[in-house]
Every structure is written in structure tokens, then in C-alpha cells.
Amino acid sequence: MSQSWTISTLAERLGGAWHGDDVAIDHVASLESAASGALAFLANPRFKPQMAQSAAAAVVLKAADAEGLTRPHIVAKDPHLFFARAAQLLHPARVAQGGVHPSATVSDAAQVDASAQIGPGVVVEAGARIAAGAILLANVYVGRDVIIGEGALLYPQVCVLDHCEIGARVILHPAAIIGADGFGNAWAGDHWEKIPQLGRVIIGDDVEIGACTTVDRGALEDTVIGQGARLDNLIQVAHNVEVGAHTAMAACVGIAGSTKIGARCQIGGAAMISGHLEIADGTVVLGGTLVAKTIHQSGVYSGSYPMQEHGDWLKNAAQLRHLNELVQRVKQLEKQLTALQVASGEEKQ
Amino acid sequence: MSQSWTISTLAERLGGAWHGDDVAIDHVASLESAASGALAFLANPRFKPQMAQSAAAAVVLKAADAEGLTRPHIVAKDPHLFFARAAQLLHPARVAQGGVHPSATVSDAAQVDASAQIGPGVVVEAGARIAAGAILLANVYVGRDVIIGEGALLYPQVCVLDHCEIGARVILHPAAIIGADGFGNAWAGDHWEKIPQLGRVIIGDDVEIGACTTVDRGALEDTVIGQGARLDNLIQVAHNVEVGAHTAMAACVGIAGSTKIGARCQIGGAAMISGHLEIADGTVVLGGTLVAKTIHQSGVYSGSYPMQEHGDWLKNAAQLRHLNELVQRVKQLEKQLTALQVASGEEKQ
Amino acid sequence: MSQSWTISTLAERLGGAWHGDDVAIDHVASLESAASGALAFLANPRFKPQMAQSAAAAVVLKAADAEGLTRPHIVAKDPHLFFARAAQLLHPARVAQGGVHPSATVSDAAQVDASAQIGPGVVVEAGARIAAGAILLANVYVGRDVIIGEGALLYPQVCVLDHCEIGARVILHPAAIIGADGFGNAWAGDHWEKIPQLGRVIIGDDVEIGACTTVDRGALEDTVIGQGARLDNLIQVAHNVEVGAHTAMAACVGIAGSTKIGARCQIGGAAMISGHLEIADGTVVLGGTLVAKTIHQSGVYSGSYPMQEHGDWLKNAAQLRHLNELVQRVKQLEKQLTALQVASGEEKQ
């Protein structure tokens, strides 16, 4: 089944000039760690003294960094791509064992594809549609008439929730939670009435979702992540929230009800993002920014206190607590001066 | 079993004035996406373009927005509230199948009420009751001597550990955690000793903690999420806090050990309030602010740094490791300002 | 099976001086809710009127409180932590039930050892091998050649993926998801191409890691949590991230790939550290501090915007984005006023 590579196998598939012995890979590994059968990668020139002291069977780099360079290696236009594709190659994904485990809880009116493969402890409510070679691994919950596309992989823990969409190749990390109700509430005089959450979560092909980050389910329409994004762990997905294709979020980010965030967008981490706004495709907005208004024009956006020995923090935090009062102050100091100087002026004529 | 209504029949048992044809109505929906059969309402007026254009049966609004209107309608004095009660009517939450599903685990020391909804591979634990009419979907959790309420809802992957007690009618949206550990450790020269927590935490009636959200026991006594409270998803509530009555606190929020927040509060999205604090009722937080003092009196709450494009972030950051010495060189120069004011002054006489 | 205590022999196993009459302890509490049987702690002098009031059979604290006091007592050198200690004695850990629950998915090529419980509902893989007297409560899942310590504690709904190693006694709360993918992304021209992560999480012994914690797996090499570590809920720790032994974080902090925190270390709730970076040992990171840059010597650090009441904070935070401005204003004043002053001394002369 396993396919063995070389570096000139390596270099004609994914697209690089190779050099040197035409070396066997069978893994990847970083420059310190590599032994024999390893492919490292040079991710920046300051590195090379590593890279002269690494056991790597072969190297990839840049042309520029691979002059002189005499053991095996491949040159390639972008060394971090070819090094991720060939990790694909050499590590490849799990593949679906197809089958329902016999602990599964799978409805009648459920259809799971002979492919697919259906986890220990795992419920498929009635309904619901599992694509070929899906993997489901165990206690995932999938809820009444949602649709797992093909060669989706759902890790232990994760729920789907009635009447999503999960397209194909989607990964779900443990205990993403898909589809749980949106946050509506309307007040009643004295309590908060539940405003039912009827939209759906559409997430696009190729998706993949981090560990706890949770995406919920439309109150009207549906809340949509476009083919291809990236969002990592712990992120929140509010209500109607629409995330362009390719858009990639780093952990910890929370995106309020109703925004809807371009293609090819980079959120750091922990950026909070206010509700009903737009933000432009290709945006970038730095770590531990909140964006409570809308980004029309792409470009890159902070916003965070910068950090400092805590005695610095507390001078400088209590004045900026009268910023304004200080704006003032300097205001009439350039009123006074502009008065003094015109007495001065005067005088001298 | 289902109930077919009429925008008479909606006015009539929700409060509200119908006009034009006594259209049946059988869902709910946007003005956008409205067909045939459908209520949608009129959030703002400068939504009229959208409600002349929309397919709805019916519409909600207000008397002032309804003028001259001839479609079929129905007057509300709040039309959000209305269309949360009619969504409740025409689209009902789910009603418990009473049964344990085979797969389940339900200690012999337990009580289940006949009507209660076990679901597949839920572990209900020796001592626990579970009152008429839960629902506990797959794979729920329940520990020793725990207490769920009547009509109480637990999504998948839900734990709710020993001791604690779960009102009536409450939601727990998947992989709610409500019991965990709170943080209690003690330093013990070179390592930490873990204090053993032994509080519970005790949900009132009419709760909904949102998906991922982890509200933890306390160390001596309980932590306690007051009755028709709400809470978003991935919110941290530490051991031994109080949350009042109908305070609602969107997603990401968390709130450390012991802090006391009052009732019907609203916190906003990531704030992040400190410990051992207390906040008044009917406090507002606005997303993204740290609240680290107590709030006596309620109001309006905000701290955030303002997002800017990076290259003037960058300047004013900068700065603002400053701004005491800046403060300083203010003084300096209205010191000095005035002193020349005064020498000017006396050359003058 | 259950020992007696008195103070005099909390006292003599537990390090502290006992006075009054040797009476008999059965659990601890706080003052306020302290009943017959119960040790309860004076944790600072001011709540001394509470000592007096409280019906606690004793009270362990310092000595400096202790003068005059006639009710049975314990003086210790930290009251805390032999408090702490006490109650680990009266309300002792879970112990192993040893054997595996008839709907648990043990695989045949996995190793578990007779003494350790394997609750409802758990799945381990093969090639998994879980020591004496560890205890996977519920819908557990431990991945292939998952290795889980001795006295290790893994509540519900806690997944361990392939290859990680977890040490003895840790403990991870419910829904902690520990070897989750790393966030690693290639940028392909038009989309993201995925870089398998292929190191593991090591998670030394003694740790705490709570509810929703997310703690990824290594691109290439591991991730490390050190020894006797103690992490909160919903806490992101990013790839190739190392926690040095014995440090301490609250919840919602968020560590991002690759950075190296140093031993000891306190990191308050919320806090945000970008990657690549390392923190000293014994650093104190307060809560809600983004730390974007390495520290170097240890001390305390802070970085949050102080909370203000709405008003005020909308006008400083709309000067806040000019201070850069401000500063050159002030710069031009200064200016200005020199020559104003060098002016007004000429004419003197």
C-alpha cells in the first residue's frame, strides 16, 4: 500500500529541482530532530548552521540558500509549501475503515454510506445523510437530517446539530460543536423570552474547525464558513456570522452575530469581532484586536494595550484615564503661547 | 397534535392588533426569505424597502411603522417580543420521548422519571434524579446524587458532575461542563497543593448556558447561576461566583473565583472580570472591557483599546508607554508658561 | 476504611500546634457555613468577627490571630496550605474501581492494567497502555499508543489523541482535549494547504488541566506541559509550546505556537502570548496582559485598558487614537516656549 520516495519522486510530484544522491524519504522531521530517511526544510538562511549539523537524509530550501550546498537536497520556489505537501505525502491522512461499529446508535431512516466509518458510541439521528468515506470517529453526535460530506473526518466528541451541512473533506477537531442555538433572547418586562433558532450552519468543502470552537446556528437564515477556511481552537461563531472562503482565524477569536468577514482574511488570536459589521476580503486584523466597526477598505488593523512592567502600567493607565482632560490642558497651553508670543511680537515693534 | 394558526389566532393569544386578511400562518422567517405561510417582522423602519419586496404572509410592527399599510398585519407595542413568542408557537421545542435508550448507563441507584428522555450512551450515576419530562441527549453525563429539573434540556456531550442541581426548563447546550474543579491551589514551597473542592454549583429555573461554557463547583460553598439567567457559549465562571437573576453575558465572557454579579446585568462579548468583586444590578459591560474594581452603582461599563490602522497603532502604542512622562512634561510647561506669563506681566506695568 | 481525625492529629501529621480541647474533625469549612465536626481557616484578620460567630469545632490560622483564643484551634505557618492538606485528608480523592465497564471499546492490543477503571461508554485504541489505578470516567477516548500515567484522572468527555503521553496522577477535567492538530497552514496562491502535525503532546506528572483546555499536538517535535503544571479552563495552548514545571495559568489564557514559558511562572486569566516567544521563570503575567515580546527577567506584567464609566472612556479613547499627535504638539510647545523664554531673557539683558 505504502509508496516509497525519493527526493528526485519527491521533487518530480510536487514541483523542485533535486540535487545531490537521489536519497530514499520516508518522513519528515525539523532540522535538530532529522536521523536518516528524513526530509528537513530550511525555513530562513539564519538557520544554517543547524541545517550544516543536521542528520537529514535531504534538505529543501530556497535556490538562493542551496549555493555551494553539496549533500542531497531539493530547491524549491516556496520551500514551506513543498515541505508541507511532501508531509502529506509522507504521513498521509487517516483513511475511512468502512463500517458501523456495533456500540454506533444509527437510525433506520439515516443513510451511511458502505464506506464510511462510523465510531464506537457515535448517533446518527434519523434523517441524516453520511457521504462516502466519511470518518466518524467515536461519540460523535449527528443530529436529525444533517449532511456529512465525502471524506469528511470527525474526531471523537464533535456534534452536529439537526440540519447542518458539513461539505466535503471537512475536518471537525473533538468537541467543535456545530449548530448549537444562536444567543437570542428578546425581554419580556421582567425575563428574557428564548427567541427559537431556526437557521442552519452551512460549512463550505475543505473546511477544518478546531478542538471546543463552537459555530452556531442561524435564528432565521443560516450562519456560513466558506470553502477552505482555517479556524483554530476555542473560537466562537455567532448567529448568522458569514466567514469568507479561505479566511484563516488563529485560537481564542470571537465573532458577534450577523458579521460578515471577507475571503482571504488573517484574524490573530483573540481578536474580538463586534457584531453586524463587514470586513473587507484580505484583511488582516492583529492578536487581541477588537473590531467594532467595519473594515471597508483591506489592509492590516491593531488594537491592543501594550504590555509593560506592571509599576509603568499603573502610572500610565491611570492617565489614560484623563487623556482627554490632558488634550484639554495642551489646548490652552497653545492658546496662552500664541498669546504670549503675539504680546511679545508687539512689544519688540 | 400541531396547531394551525391564523395571524387572528397569533394577536389574539400574544397581544396584538391584526389587520387585513386573517392570512393561516405556519412558520416564521425574515422579510428576505419569507414565502407564502410566513410571519416576518418589521425590526426598523428603514427595513420597509425590504418588507414592500418580501413574500411574507403577514408582517409584524409597530402602530407608527403600519400606517397606511394594507397587507396583512399584525400591531405590536413590541414587535421583537411578539415574533420570539410567535416563533416559540409555531415552531415548539422539543418534548421528551420518555424511555431510556438501551445504550445508556443508568445506575440502579438513580431515579428517572418515566417521562424523562434517556438518550443513547448517557451515563445517569447512583443517586442522581432526574425529573418528568428531561430530555439528556447522547452521551451526557450525569454524576452521583446530581438533580435535574423538570422539562430540562441536555444536549449532547453535556456533563453535569456530582452534587450539583439543575433547575426546571433549563437548556444545556452541548459540551456545557457545570462542576468541573475550580482553581484552588496552594503553594507549597516548590509545587503546588491542590485544594479539594467541595461547594456544588446550583443552576436556577429557566437557565440557558451556551455550548463549550464551563461554570465550575466551588471550593467550600456553591457557585450559583441565578434563575432565568443567560449564558452564551465558551464562558468561563470560576468557583464560588453568584450571577443574579436574568443577567445575560455573551460568548467568551469570563468571570473569575467568587466575584458577585448582580441581576439582570448585560455583559458583553470577552469581558473578563476579575475576582472577588461585586457588580451592582442592572450593570451594563460593554465586549472586550476587564473589570477589575467593583461597580457600586449600575451604568454603562467600557474599556477597550480603539482599533486603528497598524502603522498608527504602532505611533500611539508606542506613546502611551509614555504618557506619564508626557503628563509630566504638561506640568513642566504650564509651570514655566506661567512664569513667563508673570515676568511678561510685570514688565508690562 | 474511613480514618478519625482530631486536631492533634491533623496537627501532628500536618506540621501546626494544636490548642483547647482535642476535638474530633469530619470535614472542612468556611466560617460562615462551619458546623459541628467541621475545620475551618482564618484566612486574614479582618474576618475575625466572622471567627467568633462561627460554630466550626476549630479554626487553623496564624499565630499572630491565635492570641487570647480559648476554642480548640490549630496555629500553623500557612494556614492555607494546611488547610489545603487537611481537606485532601478528610474528603480524599476518587480511588480506582478497578475493571472495564461492559460498554467500553477496549481494544484487544491495548494494555490496561487490572487496578485501573474504565468507565460507561470509553474507547481506548490500540496499542494504548493505561497504568495502575488510573481512573477514564465516561465517554473517555485514548487514541493509539496513547500512554496515560499511573493514579492518572481523565473525566468525561476527555480525549487524549494518538501518541500523546499523560504523567502520573494528572488529572484532566471534563473535555479537555489534549494532541489535537496544531494550527499549521501553507499558503498555497489560492488556498490553504494543510501541514500534518506529527509530534505529540507530553504532559509530565502532577498536572491539572481544566474543563474545555485545548493543548495541541507538535508540527514536528512535541508539545510539553511540565511537571506539577496547573492549568485552568478554557486555555489554548498552541503547538510546540512549552509550560515549565509548576506554572500556573487561569482561565482563557491563550498561548500561541512555539513559545516557551519558564518554570513557576503565574499567568493571570485571559492573559494572550503570541508565539515564538519565551517567558523567564518565575514571570507573573497579570490578567487580560497581551505579552507580544520575550521577558527576559522575571517581575510582574501588566498591559489592560482601565475600565471607565462609557462616557469618559469614549472621549479618551478618541483622543487615544491621536496621542502620536499629541506628543508632537507637546514636542512644538516646548520648542516654542524655549525660544520665548531665550527671547524674553535677551530683552532682559
Contents of the next structure:
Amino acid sequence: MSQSWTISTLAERLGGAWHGDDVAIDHVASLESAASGALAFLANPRFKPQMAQSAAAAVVLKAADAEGLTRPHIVAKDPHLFFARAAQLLHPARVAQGGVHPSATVSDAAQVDASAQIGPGVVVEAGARIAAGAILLANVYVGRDVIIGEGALLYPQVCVLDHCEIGARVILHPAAIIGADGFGNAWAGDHWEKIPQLGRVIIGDDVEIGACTTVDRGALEDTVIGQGARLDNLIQVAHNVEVGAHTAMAACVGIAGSTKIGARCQIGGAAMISGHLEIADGTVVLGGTLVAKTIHQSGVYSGSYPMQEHGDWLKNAAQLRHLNELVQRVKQLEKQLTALQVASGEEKQ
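Output the form predicted alone next; the form predicted together with a further copy of the same chain has already been displayed.
Just the single chain follows, nothing else.
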């Protein structure tokens, strides 16, 4: 349920400077879709024409973009960040309604705080501990000896398997799977032998994990997602991976086993990260990039070939097949040129 604030109180609470009429705000919206009572934000000057026509009650923007503006507005150093925090105030998170739904199945050997909300069809196995204010919505499964932290929110169909630990205020979106077996197999000459996956998944406080993302348990040690990390939808995190605090990953990233990703990294959508390597703190990996070796120095990395017309791509791809041959020919020509230069010098002498 949304709440109502004036722009003066929002500015005072969140550290902005308000101008114009002290209008009431009860929700956030984009410049295009905003209606009466909405707060919108301008992050890029090229969208100023939209702001002029927007029906938003007020706009958050930078000082440089506010010159000559007469409509109600809030000047902030970082309009996007201000907007995010305003959205949290105007649209507060749901609060647990303590109690266990009659259709839920909770083991007598589980511990569920009285203030936790256990929704319809939820299953909580023996030894699990559900902390105060946690919310488990319909059909969540919590395995044996799992720990769910204070104020955590698990959306429908989330599955947290045996012995895993979920920190405080963690958000797991629908159908996220935490603690499935890692892909551990040994070849026996004519068949695969399964390697039991004996580790856990440990998720730090304030992590958010998107819909249908999977985080596999460790083979022997634990898979760890650091405090404040953000994982988008449809991400695969393999066994024994470590993700540093406040690292963010866009959708469809794949991380192979035993890789260590540092803190405050940004990984673009559909990036593929090989196993048993490390990525330095603060690294940015652009979307679609294949990371096949350790990144020791933070920076911006990409490995995707730029889009081009398909006919041109086919011609270039055909040339790439002969790249090694061309390199060898160039080296041979360089040797011949050097020999000619030497011979020419000797003749002059």
C-alpha cells in the first residue's frame, strides 16, 4: 500500500532541495506514464521534452537540469538514487502477518518465530529455523536444518534445500532454487559416478535473488553469496562459487564451479564465466562476454563481437578461419624482409 508525502518532507528525509509548490506525492512513475500525485525523475537531459509534457506532480533531477524550471521539483546529486529511496518510502515493503496457514506443513522439530508468516502450501522440514518477521509465501519449500533470517521474503515456489542459510532481509523471487546439487560427476570409463555434494549455500544479509535463478550447494566447501549482492533472473551459480559483497549480475549469467568473484563487481547479462578463476573487486564485465581466465586488475572488460549486417559477418567469419595461417605468413614475410635488409647493408659496406 502506498503512502503520501509532500516533496518538502521527502527532500528533508532523503537529502534533496525542493522548489516550487509543496505538493503531495503518493506514488512514483516514469515521466511518460506519470499522473496526478506521481514523483518522476530525470536522469538524462535528452529526456527533457518528456518532462515538459509529463503530468507528474513533481520531478527529481540534477541542479544543471533545473535551471528555469517552474514546476515543483527536487534537486538531488544523484536523481536515480533519490528516486529509489523515495520509492521505498512511498511503496513500503510488505510486513509479516504472523501465523501459519492451515494448509502449511511445518515439522514439530522446526522452530518458527511467532511473528513469521507461513503461507498456504508451505513445507518446513525438521530442524529448520524461521526468524522473526520472515515471510514465506505460497508453496515455498524449506529443507532440513535450513536457517531463514529475520525479515526475509521468499516468494511462491522458492526452494531452499537442506542445511542452507539465508541471511536477514534476503529477497528470493519466485522459483529461485537454493542448494540444489552441484554438477559433480566422475567418469568411470563407461558411465558417470555421482559425487555427493556435501557443502551448503550461505547467503548474506540484504541479498536479492531473481526468479528462476539457481545457486548450487558446494561439493565439499560452501557456495557463498556476499552481503548486499544482487542477482537477476535466470542466473546459474555453480558449486563452490563465491560472490563478493554488493556485486550485481544481470539476467542469464552463468558461473562455473569454484570461481571467486570480488566485491562491488558488475556482470552484464548473458556473460559466461569459466570455473576455477578469480575476478578482482570492482570489475565490470559487459554483457555477452566470455571470461575464460582470471582478472587480476579491476577495469571494464568485454569480449563480444560488435553486431553487423549478416552478410558482412559471414565474410569476416570466413576470414577468421584463416587467421592463424595469415599470422604465420606475416611472420615469414617479416623474416624475409629482415634478411633482405641485412643483405642490403652488407652490399653497401
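Positions refer to the first chain, counted from 1. Computed from a prediction, not measured in an experiment: that's the story for all the values here. So that the term is clear: the rigid core is the largest set of C-alpha atoms that superpose within 1.5 Å between two forms.
The two forms, fitted on the rigid core, differ between these two forms by less than 2 Å at the CA of Thr294. Here Ala63 does not count as shifted, since its C-alpha moves by less than 2 Å between these two forms after the core is aligned.
Relative to the superposed core, Glu12 shifts its CA atom by less than 2 Å between these two forms.
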